[in-house]
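The chain below stands alone, shown as structure tokens; this is the form predicted alone.
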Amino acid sequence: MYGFEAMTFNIHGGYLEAIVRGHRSGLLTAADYNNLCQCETLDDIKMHLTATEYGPYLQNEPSPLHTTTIVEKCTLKLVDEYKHMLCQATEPLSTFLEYITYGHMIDNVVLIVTGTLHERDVQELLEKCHPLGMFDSIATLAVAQNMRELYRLVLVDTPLAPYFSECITSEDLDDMNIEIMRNTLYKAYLEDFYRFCQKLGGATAEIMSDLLAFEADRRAVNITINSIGTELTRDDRRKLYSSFGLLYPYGHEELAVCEDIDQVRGVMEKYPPYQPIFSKLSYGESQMLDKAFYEEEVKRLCLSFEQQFHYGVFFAYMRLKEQEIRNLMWISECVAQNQKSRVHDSVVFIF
């Protein structure tokens, strides 16, 4: 019942909520990013990060450093924090934490299947997979020739199995089908996560509904923009949109018939929460759209920490940490490639 979480939440969730709020205070600040943007070499970045919570993970790395090393070590810290929280969690928080990793599982499945299609080495692909999305039989994905085999041989024993019911076909896997598979799986995953949060009720349902609705709407916009000029029909496009969110159902109907970015903009500007995102873009421009969406997402994630006694802080922390790792990757790449003039292009400040 909404409003009564304070009476019982701390019995099982109090310790972990304190832990995650402690982790949140260790996120890099605007001052840290400004210092990182001044760095001349990757060793300078390492030296600065050694003074933050990433210190123990980077201090023993020898020079010369690579961007991949920095990103790997920062991701390792996130994975260690996640595993610690998962070990301490009881139901229903443990299930909630597992849901957070399903998106990475979907990305890993798509990465392996796409790589195998282009005859890449499986071991090399496994190294590129996100560690939060690993499962036991992931290496055997390479043997599948079509969706049915992919499901029957590998995914039937994973948490993704229920999401595959919508995209099991006997069609051979090609780039187009794999992209449709990714978006169909993501749609099923978001809808399932949304239902689970609604079932939890209270502040968790309220805050997670908003965060997941934003994610669903962002994916609807990205699917629309990426499918302009492809052979994807309007009906196929509509099937990939999630059945919740601010745009559901009327916005989806309008997005399904959009033919260019300006028509997408026209649809989105009818929804007040999304007006500021599109007002930052000039007409016909979609390059900065991702950054504008990330900035809006970060704002919403930070707001979820303003309320207590809910699970949304765990989701928010994981997302903020992933954004921080994206920021560090961009800064490191700009420094490594001597493109410092572009260093602020994709950095999204968190605090």
Given for the second form:
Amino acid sequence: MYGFEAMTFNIHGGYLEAIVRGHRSGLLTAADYNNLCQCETLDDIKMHLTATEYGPYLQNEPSPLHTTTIVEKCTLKLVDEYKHMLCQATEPLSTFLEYITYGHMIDNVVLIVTGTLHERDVQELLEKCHPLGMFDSIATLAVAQNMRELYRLVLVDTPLAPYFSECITSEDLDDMNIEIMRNTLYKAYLEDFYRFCQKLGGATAEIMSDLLAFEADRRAVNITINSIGTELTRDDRRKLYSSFGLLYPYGHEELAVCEDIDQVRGVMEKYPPYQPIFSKLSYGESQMLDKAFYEEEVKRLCLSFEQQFHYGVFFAYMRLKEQEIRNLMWISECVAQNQKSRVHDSVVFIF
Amino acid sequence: MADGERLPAMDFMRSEPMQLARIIIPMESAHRAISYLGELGLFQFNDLNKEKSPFQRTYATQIKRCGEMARKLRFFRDQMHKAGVTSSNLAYGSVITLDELEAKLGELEAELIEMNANSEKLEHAYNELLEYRLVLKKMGEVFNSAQKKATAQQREQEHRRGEGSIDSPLLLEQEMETDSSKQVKLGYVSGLVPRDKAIAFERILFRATRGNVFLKQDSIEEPVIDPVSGQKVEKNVFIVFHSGERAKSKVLKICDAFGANRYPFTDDVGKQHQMISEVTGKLSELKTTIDVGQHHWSSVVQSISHQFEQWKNMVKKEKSIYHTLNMLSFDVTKKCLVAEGWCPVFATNQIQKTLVQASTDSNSQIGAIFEILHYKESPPTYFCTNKFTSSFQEIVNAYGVAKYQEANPGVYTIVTFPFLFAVMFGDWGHGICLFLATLILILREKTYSSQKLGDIMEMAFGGRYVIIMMSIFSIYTGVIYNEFFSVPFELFGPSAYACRDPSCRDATTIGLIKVRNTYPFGVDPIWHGTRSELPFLNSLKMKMSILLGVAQMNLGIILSYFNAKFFRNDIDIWYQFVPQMIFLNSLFGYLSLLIIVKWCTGSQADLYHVMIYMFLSPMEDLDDNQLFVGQKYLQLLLLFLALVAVPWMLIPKPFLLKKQHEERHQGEAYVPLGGLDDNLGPELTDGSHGRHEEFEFSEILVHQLIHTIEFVLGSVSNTASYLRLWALSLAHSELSNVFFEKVLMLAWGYNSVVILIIGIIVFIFATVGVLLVMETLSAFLHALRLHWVEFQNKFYGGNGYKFYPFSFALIGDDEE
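Switch from the form predicted alone to the form predicted in complex with the partner chain and give that structure.
The next block holds the full complex; its first chain is the one shown before.
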């Protein structure tokens, strides 16, 4: 369904689309990464980054630098940009932008709950949370003892509440349950986001459904691989798959019964878009799968910038920026730990 | 080239002759040499290490050190800002080396950081105590009032019981008794919570304990400084009563989660008072400690501020020196650095002297070597400007930087730009206003140039000399137009015309007779307000615009001749300049001639008719429109010349270029080396194509076709474009007339002081806002266009690049 969105899109969305495209052109390029990979110390990385868009965020850092500082400052830039866009956004873009952060919210909730389960300090956990997924009462999560309490105390006030209501059990929280909870929440979130994008219609729906379908499929594969050899039953596993995407529904049936990684591969190779990802891997290998998926994702995200007048660019930009920060983290870790030979293992070039 | 002078005699017509030079500097004197060159500011270094990334270069560590020092200085600046100290410019401190500076900065930073940490700790304690005192006070009040209420209630109950009222429940007594026997001791937690979180706090408390708490809150009027963040926050005092250990741990966790600071509290009134006095005592102690620390801190910051500017400049200079050093390459022996770059020819001696100075100052055994190289690429363009000419040069540069050594339109712009502006802005009243306003800027130049101005002010200040020239010229044209806020004055004696009889007052020229000699200068004031004023002024201004336009375009074409001559490009002279000259002047030069003849003879010939029928039917007789004898034959000749000029422009040049190229190519094939050196230099910079480029004949032909069409059509449309001079000048005088007549005169007519004052105010605002600001801007833009398009397209290439010497004076304003 194509409305005449090109005629009216710019009334509300034009300014922010321009902003986000401007931000996109500030992303690091392959040349930047090549230079970064040659760095000998973290100070070199800082020196190089101060010549990029990250300059103002890093230039006032005193010299013995840590990887965490670099990542923190880079994330801060992303957050600042996000907040600026959110402030300027009108409906429905503002809701769309908020949807982007729900994933981080889920991760943060899970992080805190797991942390308190292992009796870690709450302040320490809060520092590890992604700043995009923060909400007011997040620290209170530590009070909760079981899922019902978690929901009733804290999450009922957050946008995650509707997702949560589907997965409440009164079981006590343990690692397994938390992981199931995370995936259930994610499933609900992705489905909700998908519905929301469909409601928006036009190019947004088209592009976002592609991106979200990829996300859902990737999660399905990851869930399958991670649950191989655990006590998760097939039915439970199937329940965690999102109800859309390229694999839905027949692929899910097949994935649910997979027993090892090669079976997963057999299932996935039936789907042409995923064939090249798996054909790159040798049999029995799952280490490089993450990187292959990331590369594919980055490719898709970059393509979304080719079309105008849709909200997918915001999603794509946030994702690309997160990938960039992951890259920077990896590079700085490698440099800091003198593992420069491994620097290319996990860096995904964006351009 | 003048020996030993700082600058040569200003040769503004063409950019300075440049040369490509190589300097070989021994390692030990390199730093000093570069720094001296930076002071001199006449050498542009080329980057010889383009393929190396920034941290692979030789002096990357030094740059990192400088960056680190700059960071420390920024930290100091923040501290100074916090202390409200501004950096003083008096640089009295002795000269220190970079290493000393680094050590000193490090020391100071450590000291400041430690002090900040200490004072932060103290402040933290202080703020905590402040909060504690607040809790004690507020909760004390709450407890007291609650106790009073409770006792009052109790008394009432006892009273009631004593009465033995029927209303009193019978079980009450029993209940009370049992209550006291198994009374549960309620625990409580008290503290402060930020007000914006108070509601969520209460809600979570309620949910977590299933309502089994009692929360009492009280707002504090003034914002409190939060001990953790150090920011002023509005807060509520709270006390939570709970029962049981599990509830307590929950309440404590929630308090932590909400950033609520907890403080112990007792319900014993005596203890409360004791605690309050204790806290107050501690507070005053802490206060004095903090004050002393603060004093020490501000004295340190103060001492930093004295030398801050000096340090900042030094770090900036060092950083730029190392950046420059990074652009140099090592020679084979690794003992010398090799620099390559551009410098003006006149600076050769100065640079050499500087280099000698540098090597003697650094006790180097080997001096630096300065040698001049041959160059292939076009050198940068460098004009020596002063504060007056620079803004005019900027007007030209905004269009495009001149090609190396091509004729500089900036010279002519100094006069023609303000003059064309003034033609559109002719009113000597407005001119004087503008002049006075700009004069303030110029007189207070020193103070303004050192401080930051707003965007618009900055623009006006930057162009102050342009504006003052514009205003002087507009006073001049205003006198010619005889308009002072649209009112004419009899400045140069009385009008030449007078009424024959009193009945001719009805504003026509019919009844006038000439009684004296013609009005000596400018427009006769009697025209003002007559019915034929507009037709007269229109005719005058229109013709004047055409004269000015044709004159300026001719100047442009003549400049193209000088360009061609300078670059020894005969083809351009004979096949571009000559036919262009003929074409323009046979049509519009002729028109200008007719205008002048008409003015001088007072003929009534219709010039439109003459010009149009010159094309439509050139053989026809001119009848009444004949201005001079033989006009018809002259016209036939001119028309013929114009028609011949077009193919003359179009056809020969591409063929000649092709021939030239073939000849050169042949020569090259036989003597590749000998031919190379001979025609370096100007030969390279002349053509529309480089030596090594492929010669594409069709491309050249199309190019020439476009040029020819552009010129032929352009000479018509550009002449028409100059009519904007007339249009804007008309608009300006009409607008000012309207404001004067319909606002000021109308208000005057009411004979009321109030209306007059209002009228004057409206008049002033309209004059300043519309005429002085908006009209100035629009006339400025139109004058700009006339220069960029109509004037410069006749000769100006504008595809050069600017000379950016390495100079400390220029790096000052790149940051912030």
